[in-house]
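One chain comes next, on its own, written as structure tokens: the form predicted alone.
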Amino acid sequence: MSQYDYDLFVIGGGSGGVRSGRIAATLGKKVGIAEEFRYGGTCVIRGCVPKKLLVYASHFSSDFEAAKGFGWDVGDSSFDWKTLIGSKDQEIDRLEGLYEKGLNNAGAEIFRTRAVLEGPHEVRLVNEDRVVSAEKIIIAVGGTPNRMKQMSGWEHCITSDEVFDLEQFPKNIVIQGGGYIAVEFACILAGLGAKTTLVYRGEEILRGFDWDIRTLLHEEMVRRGITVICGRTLESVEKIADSTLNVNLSDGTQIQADQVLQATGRLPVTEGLGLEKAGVEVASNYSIKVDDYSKTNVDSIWALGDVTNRVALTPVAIHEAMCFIDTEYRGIRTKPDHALIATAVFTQPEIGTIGLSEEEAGEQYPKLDIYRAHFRPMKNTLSGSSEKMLMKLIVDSETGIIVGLHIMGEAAGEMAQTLAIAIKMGATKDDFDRTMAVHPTAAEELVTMYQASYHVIDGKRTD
């Protein structure tokens, strides 16, 4: 008989916790799990999922204005903030459910609690007040919105967390940060139907993407009617009478708004969770420090997901979840792989990258080859939309292997995720060029550019 409580005990009900405890619970493990908010995570509750839900509303306006040049006439149109977010919350309901019912169905028991840790094997459960033992432990806690406490009236802004709940739809908003979540959130807004402000402390948004997607979604962004300003920030927020505030920005502009939107990133969850007492290290960032299998320096505690600031995608976490019950529990040693993750961005135009940018690629190989496409879509002939696409293929010279694929345009996720599986197994150019088109798409572009738009040469541009 074990002389542990549970041969697995998981502190965080996201997508990697709930994941990798409902596997352990199936192949015969006792598992325990306990989540302090809600089962489903960031991705479920108040992430990717209400967040697309959000993006498809958002589209409806500018659907309507292109089904003119179709012939549809829709006739008077109005948005209802409070019906979006009741159908929004019951389908989240719905999917937390599902949450349960897997781990349930698998044998896992549950806890509504938080978790902290009180040994290598240890773990209280608060709201209970006692503690359990594990054989072993894994930490999928996740992480939170960065507050900006440091900013004047950062008391009087919400975050990603609070926007999905809101009471009243802002008509008026500006939003700080120019990451992912600030410019999906732009987008979905002022599709919405709100005045939508974006202020950004850097020369453009999007950092880390490549340049030709950055800057061209700042276009369509500011042709959709979204204000964005770089190399600016937030100094301060004040609360007036009638509970309008005054955003002051560092060049001393004002504007004034219902609600300010922080999207200037995320921080892991570590606080007071006990990582001291079982001896746990942590890093800077507060991030809890794994090896490649993502096991802390405590041999009987693993870290996934967010916490670990390693990748933060949903879709990571899962695959982490795997790769520790592969090694731990099937005998088969694997190592989460973080190479070539595709991504989308659910802007308008949305976009869908994979591989290396034209910047990074530059650092990396001695020349490349940049295959550039630029496009009216025909779907935008008829419907009036000046909106282009994006299709662009950065090739290393040396060996045709495509190192680099960017997209924006509608489907550009879609597509993003079916092609990551040829940039993951290496396709050159060649197999792009053999593959027949399927016409008329505008995905047929990525295997009928046969001709380089220009060449990159030891970093530098070269036509």
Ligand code: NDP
The other form holds:
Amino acid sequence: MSQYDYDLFVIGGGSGGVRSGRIAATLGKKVGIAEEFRYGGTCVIRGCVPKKLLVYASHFSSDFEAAKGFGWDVGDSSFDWKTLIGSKDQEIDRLEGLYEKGLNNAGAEIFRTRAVLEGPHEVRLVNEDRVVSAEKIIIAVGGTPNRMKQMSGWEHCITSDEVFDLEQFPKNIVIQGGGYIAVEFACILAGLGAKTTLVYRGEEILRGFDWDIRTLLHEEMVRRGITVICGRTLESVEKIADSTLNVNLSDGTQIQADQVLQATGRLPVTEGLGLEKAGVEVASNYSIKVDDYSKTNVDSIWALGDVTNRVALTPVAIHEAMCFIDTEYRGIRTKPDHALIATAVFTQPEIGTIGLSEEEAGEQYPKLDIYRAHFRPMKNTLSGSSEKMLMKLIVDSETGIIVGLHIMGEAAGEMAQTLAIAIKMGATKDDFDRTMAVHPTAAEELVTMYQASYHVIDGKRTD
Ligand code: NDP
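Would you mind giving the form predicted together with the ligand, to go alongside the form predicted alone above?
Once more the chain from above appears, this time first in line as the rest of the complex follows.
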């Protein structure tokens, strides 16, 4: 009999934690799992899933507009935030139930409590005030929004944790940040009818993405009525009435709003987790340091997902969990593979991207061929919308391998998922050329761009 209460104890019931706990239990391991908030974690409860539901809701305003060109008279329309949030809550409750059911069916023991480390094999279940032991421990506690507490008036602001549950729909909102959450929520809230201002400290939104995508999204957001202010930050926020905030920007200008959303990144939630008691090392940003197999410096403790500050995306946490299972319980040593991760940004228009931006590729390859199509998709010939679609392939001239693929427009996320398989397999431009087009689709542009639009030699564009 084992000297420990559990073979595996998982702290954190989000994507990585639930996957590792559930599969380990399915494999016959004695598993305990603790979650202090709700099973499903950020992705399911207050992240990707409710966000996508809100994205669907926000599309209707432009769909109603587009309908006219196709002969539809939609009549008067109105939007009710409470109905949307109520429906969203029902769906999230259902998914949370499924997460728990999956763990239960697999035979894992579920705890609803904060859990902290007491040692290399010991976990304190705070609500039950008792310590359990485990042969292996996984820390998968995720991250929390950066609340910008250094800013005067931070307490009047909300983050992505609160935005899903606001009592009142914000009529006039200021969003700080230029990353995923900032641009997605700017498009969601503007689509639902809010006067929206996005304030970003850098030169252009979506740092790290291809410059074409960054500038074209900026233009499209402005076209949709969003005010985008770059090169500035929020200096302070003052509450002047119950639902009125004065937002002071770094250049001295002032904006009034009824809500301010800070979308300025997420921080690992390692504080008070007992890491020092167990001897687990953290990096300077308090994320947990791990090796190539997600193991910490302590032989019995692993960490997965956002708390490790590798790539903060749900599928990545799930992949890291599966690699842990393979390595520790299936006898197949497997390192998580963080190369060529496809990602989507659910803005309007949507973005799908795989691999390197033109700028990154220019630093890594001496010569690139760039294939670029910026066109009005067929739907917009009747809808009346001037929104264009972008398809861009970045090809290493020497090998013909596609090292970057960027799409902006309807269903870009769906396309990125399917194309990611080909790109991950090392697809070349020739492979794309040999592929028959599916007609009429927007995606056929990807296999019909016969001539390079321009080249990039030693990082410089040549036309
Ligand atoms: P991001 O890291 O994407 O963006 C943070 C933004 O805040 C950046 O624009 C950053 O600027 C800015 N910022 C950071 N610190 C400050 C500061 N002190 N003052 C002013 N601005 C600041 O984080 P998000 O919060 O948007 O999202 C968190 C993570 O969640 C993402 O990185 C992503 O991994 C994940 N996510 C994924 C989604 C998807 O897959 N569709 C959707 C939502 C979230 P700068 O660029 O200059 O550093």
